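Next up is one chain by itself, shown in structure tokens, the form predicted on its own.
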Amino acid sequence: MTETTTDRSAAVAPRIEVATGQRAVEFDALPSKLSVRGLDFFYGKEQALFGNTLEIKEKRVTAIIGPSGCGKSTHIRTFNRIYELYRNQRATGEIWFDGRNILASGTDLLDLRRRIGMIFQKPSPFPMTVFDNIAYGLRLHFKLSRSELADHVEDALKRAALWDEVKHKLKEPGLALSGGQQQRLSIARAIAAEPEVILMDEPCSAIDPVATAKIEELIAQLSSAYTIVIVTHNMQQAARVSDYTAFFFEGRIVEAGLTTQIFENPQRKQTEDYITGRFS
């Protein structure tokens, strides 16, 4: 599939509200966290990335979308190697992440899933208590006196705005929380490790409207210290918390830049009629 560029001047983008005060800093000259560069999956015998190549912008948020099926979420489990929990699945290309390409042999992966954190669809909390789902990597990765352990536990949940709402509770299962309390949990649990980059896959999808503004409040914080990725179906919430957007459709990248830009002037005929709503 190609798509050539044409001229915009004609097209008429919705009014969609982009967040405010969206850096004007140029992207180009902005440090990448990540490097995507030459991507293919596989699933099996099925090809179901074709050629990704992607700047991910340290410590700015980035919007994957486009319809169901297309890739996205495939896309971003590359990033910290998770498909390789799965039989028959392969990456091929390159993904360059603080100077070293990630999809080489000899790769770390348990202090990669550690640097590069990852929040799923549903909210995932262990069958634990809250104390123990955030303490759980902390004592995986390092060595921590009780004292600062439950130190870092008490900074993680209020990096995660949920430290006001479970204080009291921190004995309780996490699995007793509400679903927007425990995917702020789960964001929690990936913070504690001290990662680098957060990979959100649609995580507002499975809660209500009144916790997804709250996970969207969060992320805008969290952006100032972490680097974000984040899958999403709804546009509008591309808009919202996104400095830069990336437009999928079956396993290619069709367009990526500037929210702004992909938004209110998009380059590409097939990324305005995905904005537009003309196909979904």
Second form
Amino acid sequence: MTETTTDRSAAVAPRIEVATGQRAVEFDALPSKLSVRGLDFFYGKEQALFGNTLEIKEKRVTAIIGPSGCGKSTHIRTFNRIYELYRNQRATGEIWFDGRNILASGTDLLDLRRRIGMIFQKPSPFPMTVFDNIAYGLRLHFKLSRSELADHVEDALKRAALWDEVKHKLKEPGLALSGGQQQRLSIARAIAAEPEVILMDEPCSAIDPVATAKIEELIAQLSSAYTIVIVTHNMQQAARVSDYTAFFFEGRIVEAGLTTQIFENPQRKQTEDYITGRFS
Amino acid sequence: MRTREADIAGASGGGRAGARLRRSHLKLADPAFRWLTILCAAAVALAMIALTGVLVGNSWLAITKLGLKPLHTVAWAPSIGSYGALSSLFGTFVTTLIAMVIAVPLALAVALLLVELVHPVLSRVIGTTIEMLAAIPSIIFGMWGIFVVVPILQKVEPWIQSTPLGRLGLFSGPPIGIGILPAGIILALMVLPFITAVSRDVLGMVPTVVKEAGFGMGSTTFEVTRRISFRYALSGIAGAVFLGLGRALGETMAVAFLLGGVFDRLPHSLLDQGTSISATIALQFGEATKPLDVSALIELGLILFLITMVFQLVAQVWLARARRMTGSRA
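Can you now output the form predicted together with its partner chain? The one shown was the form predicted on its own.
Time for the whole complex; same chain goes first.
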């Protein structure tokens, strides 16, 4: 992990300095972690996504924005196929992840969901201690000794910037933490399972501004090691945390590109109207 | 002369005042309703106290005359002056234990099936069927036990005795079908719907987001259920189990039919006959001629009452602990 981190910091530094035009070129050259091709989604007979195509760049933050009910959450819920918990939900099209179409039958869902972690709108600690929450995914997916387990838990909590706050509370119930801490606990829990992608479905909508700032800071730190996709209805947040933004409207991707470009120089009128708050 | 503004103000002001007047007689509605509900709640508490009073009052004769003797005497044989409660207590606890051992795992499995595994329509059909089981009068269960379960046990019991299990001593004695075991089995069936229904409800109340988070970590349905949902629902399930326990402890007719009515000794094995507190009361009341006989039976009732109260208290303490552990605010 340390190796990857140093690798990345070398790559991050120049990215901030180059001009927008060059960055766009550099961005297109970046490898995609997830490639969505012609994604349709149905709730029963009602279609919610219409032939969407989107590139999610590796170790970058992609924000998905748009008005309520436009299919943002629906879209990222296909990446780990969590929608399959519900009988009447169905996705067609292709989502390529490491050379495999994850929508194809025969995908190992348990491993897919370990590799693509998810953070939900509401903090969702499991009804167990802080330690056991973090150890949950580790116990599921890895064979670890007691001390290795403790090391991994500490490591995950440190990477989620939560260790200092909870190191003396490891034996307390996860539900006893504050809302913001619970959400970072959820992030730490996802990180512990060593995912490659982290999906965040409006992770700050249920927590206060101070806790939100901490999570945004955390997202910036995590983006050096993980590919992050964040759904948000907060445009300032999208502008602050993401490298890349996709604007959804009524189930379709209207425009996707560099966050700076979407916010400063949108190509479509619909995008501009939304960004400038002419409709929501 | 009034201005136009004053006209309008007066008109609208008068309108509002009119509305206030029309509802003014309702200003006592809320306090009245509050007192009514308080009265109803107090009536429940009062009934509880009165019931305890009547039980203690009517068993006072036995309590003063017999002292603690019933608690360490086995045989219930009023004709020879023996008012032992142990045979009844033993039967009550053993049949309840058998019932819970059978019913709890079964109920949890069914609840899980209903919540997580089957199609919602099928779930509703099965759920309703099980709830209807709770509506069947207990005498029907007793009859069904006599005419169906007992003949089956008469065939199964000799077979159990021939297996290594038979050597344990739990299954010794003549395999006549009537006794502790069938009573426990029927009790299990009777408490099953209660435990299932409550467990299903509490499992259904586990927040969707927590379950999704579980699946999102790469868990199987079984793992989510065992490691997350059951923990979340723990206090509720414990409540369900104690609810079933309370019913099993006090159940009368079905077990009175099936226990065999042996009042003067402890059963030797699961196949032997015995009695329970409620069965003793039901079957012996008609024969209770002397005031002391009646009083002693009421004392048995008092004991059962106290036992169920203690279980209820234990349940509450346990539930509180479970809630603290999971941190749930429910």
